[in-house]
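So this first bit is one chain, no partners, the form predicted alone, shown in structure tokens.
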Amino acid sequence: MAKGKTKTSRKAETAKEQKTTGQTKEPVQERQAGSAAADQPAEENRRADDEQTKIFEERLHRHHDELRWLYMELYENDSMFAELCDQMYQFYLERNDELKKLDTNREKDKDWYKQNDMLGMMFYIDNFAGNMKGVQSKLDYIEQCNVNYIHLMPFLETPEGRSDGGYAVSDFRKVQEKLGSMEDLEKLTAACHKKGINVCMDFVMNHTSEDHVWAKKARQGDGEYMSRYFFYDNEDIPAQYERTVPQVFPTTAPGNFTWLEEIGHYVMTTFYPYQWDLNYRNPRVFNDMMYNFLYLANRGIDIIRIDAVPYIWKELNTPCRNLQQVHTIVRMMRMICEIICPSVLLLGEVVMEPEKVVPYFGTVEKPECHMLYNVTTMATTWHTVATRNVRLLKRQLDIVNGLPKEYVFLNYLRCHDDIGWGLDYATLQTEGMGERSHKQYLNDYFQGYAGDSTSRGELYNADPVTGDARFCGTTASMCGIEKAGFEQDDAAMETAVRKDLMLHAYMFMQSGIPVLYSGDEIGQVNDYTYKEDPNKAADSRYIHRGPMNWELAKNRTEPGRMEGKMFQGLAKLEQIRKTEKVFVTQADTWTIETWDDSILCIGRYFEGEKVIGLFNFSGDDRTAWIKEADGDYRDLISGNKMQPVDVQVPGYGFFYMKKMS
């Protein structure tokens, strides 16, 4: 760090003899009036550099003892931990002067995130708009959207065939050439910092493709590099690890290590044979990897989602799932992050019931994860969907606004991923549900099969022998868009635009922030055309990954097309969220009951205004058996006076009900 101050000022100095001697033939008067403005930039310069550095000295010294003594505790390397550091300096130095200014007002308001204006959106860049600067040209879109930060799918560098949807990453500093160059991704953040869009991106810390630089060394034998992974010349260790570490994919990429014939060696593969998991045992991993985080932090990310962060630290005779030195790692993230970038966040994709994720949240004063995933209740929300049973959901929503307002969760119907039935099957037994018949139910019903279901869809990662399997389509065609549009069935899709509303206006109502799935807005459904291409037939996921309809979206203004219903009707729920302070993520939230198991009930109280939220989750007219005998209000849709009791719901209707003050 000092070096970098000397070098500084020594230019400066520098500077400052050359333009003095190189005016020697003018009158002295001149000349010292000469030298005195050529020097006035320069020392402008230095003042500059020395406030800069000084900022980050003051950032580093908050956090330095702490991170050191658990970088120690982790590592015991002290010349490893003096690398760190000096880097850190470094990309601070590069980090530019409106990343800079970003991350000071930030640091000034940290709760900047929680308000009740964020809304996401998440895409594939090809699937948008075909490569980044499509995406630029797209922000007035965006911004029509109401949304204000957009999740970018994975984009790096990956090898085709072998990318799992591009979570296997061969270059950490190269975009796909298809979808553009490091220098378009920082003009895409430039140009939505400007309208006040944020930016996410995945950053995939378990593993590597095997293509990865390293990867390719450790494959010729180079023991450094073995080193980064976990290589075993013998199946003695693997099969110990494979007595207590769970498959992710038992089906399609069933065990935990790959045998590698060309050097007779296995290599932990948890995830797929060609996405090989690094270890963070090893200093220069977690080193490197955090360069490469920086790196991408100064490209103009605002948030960092971090992939699998629950896997990212191994030990033998354990799950390898949520050990305490992951937690290690998060907490060392997230003070790095304050110290170099202040306004960048990091995101953690933890895919565990909300009271199980929360110590990824770290605490008030060590916190980890700015913001989580809410997975478990996504899942239950389609449960309840399928069953019209609102019970498990209101159970799960109280787990939730029972914990602490410091945690802030993103809140989603669909996403890229397939649906997990991940549920509290411990409650539903309890209602004479057994796990393996409701999944079957579910998968059943969400394809079209059984319960009146309108919906479409296809299964991933189906076990025949255990009968599990996963589901996946859009949220158009899971609330039955895709089947009316198919009969022309205008009542039909009345109702399925009414449905997919009222879902849309539930998630609008959670404690958190919601996030928009591109297409979503439109109404998009399945796209089945995955089955021609050779690379994805064989995931079903990509029946939610179609490239976004550009024609359709056309229609968006147009109040008779379900296209303009779906638009307008979510943009007048956006345009409420983001004017009641009700909305923000600090509000005090909680569910009421309403003695109808198909009607789910949400209050939302900040500084003296309140409103209730009505959905219910039948396609028949139900009442809501509430009494809030607390005033007049008002529904924030229609306009209309109403009182808050024995309240008659509509078929997959719904209602926002502001108390008047």
Second form
Amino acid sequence: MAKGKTKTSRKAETAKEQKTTGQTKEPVQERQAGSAAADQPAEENRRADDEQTKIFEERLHRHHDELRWLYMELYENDSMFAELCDQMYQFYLERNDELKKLDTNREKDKDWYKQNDMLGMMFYIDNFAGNMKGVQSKLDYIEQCNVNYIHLMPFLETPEGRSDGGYAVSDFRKVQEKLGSMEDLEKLTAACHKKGINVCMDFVMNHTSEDHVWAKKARQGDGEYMSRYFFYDNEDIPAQYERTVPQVFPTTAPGNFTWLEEIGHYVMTTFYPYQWDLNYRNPRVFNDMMYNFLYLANRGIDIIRIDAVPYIWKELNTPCRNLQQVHTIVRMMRMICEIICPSVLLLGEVVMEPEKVVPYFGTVEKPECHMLYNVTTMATTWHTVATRNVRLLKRQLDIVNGLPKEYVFLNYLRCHDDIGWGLDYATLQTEGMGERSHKQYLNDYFQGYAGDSTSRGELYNADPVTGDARFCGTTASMCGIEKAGFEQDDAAMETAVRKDLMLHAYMFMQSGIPVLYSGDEIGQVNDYTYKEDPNKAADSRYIHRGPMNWELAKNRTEPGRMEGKMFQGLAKLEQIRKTEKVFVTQADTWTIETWDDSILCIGRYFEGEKVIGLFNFSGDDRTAWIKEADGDYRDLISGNKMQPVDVQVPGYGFFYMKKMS
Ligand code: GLC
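Could the form predicted in complex with alpha-D-glucopyranose be given as well, to go with the form predicted alone?
After this comes the whole thing, all chains and molecules, with the earlier chain placed first.
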């Protein structure tokens, strides 16, 4: 920490002056000196620079007091705060004009990301297209998928074999060589922006790889770097932590500490032993990680997914999740974004129960994340698939729909991680479903063991102590596409595709922004080849992270093929979503009682337009006993006229009924 202070010097003084006077003279003067000749262009440049500085100052001014207050609350360190301000200005200067234009536009149109055309897709760059350049060459395909936001899964430098899917970063400013370079990234983001596609990346801030330069120096016993992590020379404190901190990977990486023989110390490793938790009590860690953040934002990133954010602050005798200081840090990040790169959105990865998730939005006056994952709804969706009973899902949607409209959720059927069974067990208990036995049922069901299940997939981190386990599989495999394909059963395939499309149709109807996992648009099934790779074999999440099958993707235009049915079926939904205003995030969204436990009904209303969605989660034809007797409706899928009164919904079928004016 002490060393951090010495680094500030002259720059910090400038920033201090900035802070007290609200002026940022020095860097501007430096730049003027560089363009000495008093000719016309120099004069114009100077004016442009002044204009830029003014924008920065205004933004800083807006947030300065709160930012400083929060920073002091955590760190009580004036010079480090001054350094932060100075560096923020430098990153602002470094930001290119195109991005600055985007910043100004989005500042004026704060709801830009809440529009009904927002559709995301996530993928690993190598799996999708080999490398960054490959992704750039596939932008037409992305457009065909109606996707305007791509999440590039972790692509920064990470040690082969100790990468946790890229979530163990050894250099925050270097792209993995096999994927390209920072320059390729900048070209890719610029090419995406030309097509109106937003780019999302992960900011893995809770930990670094053990190969990160800080970790290497810490391992050599350098105290300055050891203080950036959690080091203990005996087991007393680690043992105290273990008493209250749950385990993330109980089977693949048990415990929260790793013993380092060579220096005779324990280091905190909440995730894998090669992912060392950063110590955010050290302002040097916060500052330097913010500089990495801004560096990445300046490469043209639109959405930054803050990975594992609930874990970033540790405190003895607590679960080390969601502590108040985490919110202080996220709030500071939001302000830093709004000062330097206001076009950038923060997406929080908070895989927790609903009451823990929502606080990450902050308040209307003091917002934190722009977007959060709708994780409980995702898990409850699969519970509904397995039980064919929509009651819990309806209840869950009612909770989400009751939240302020400023809160934007990302909806998804699955992501690169496992599905954890974080359900509302208190409610299930009232229906006679115990937590342990129900999880067991769900895991059996999705492995294809229970009843008439057609699902395929594998358990994840089955904990022999608690009996707990999570689940991995692609959407298509969980819907029966893999089984039907293997058995060459056309009728079963038909049903599986219907189920898969119905789930997507329902997901598109939820309040928020839908995100597809690449490959789901062509019904891609589980990939078992990970078992042959010793670096992956122990981690069943790789079952649903297989490479995109471009051969099969060619069938997407063939209406008789499974890929064609999936792709065209989704395309129809995507088109509807982006043409109908009622799908904007700010629309009213609510559920309607159908008096049939297998049929979910969702209503949406926006500026005089109304759509009702009906979704049958069972394989049988059922009737939705609804009585929305307010006029004629038309099904947006078939174009048929309908009355939303006692509607017959075929097995795994759905309707998008729009009220005719
Ligand atoms: C997040 C990622 C997950 C990773 C973990 C540790 O939860 O989604 O894949 O293992 O963070 O970084």
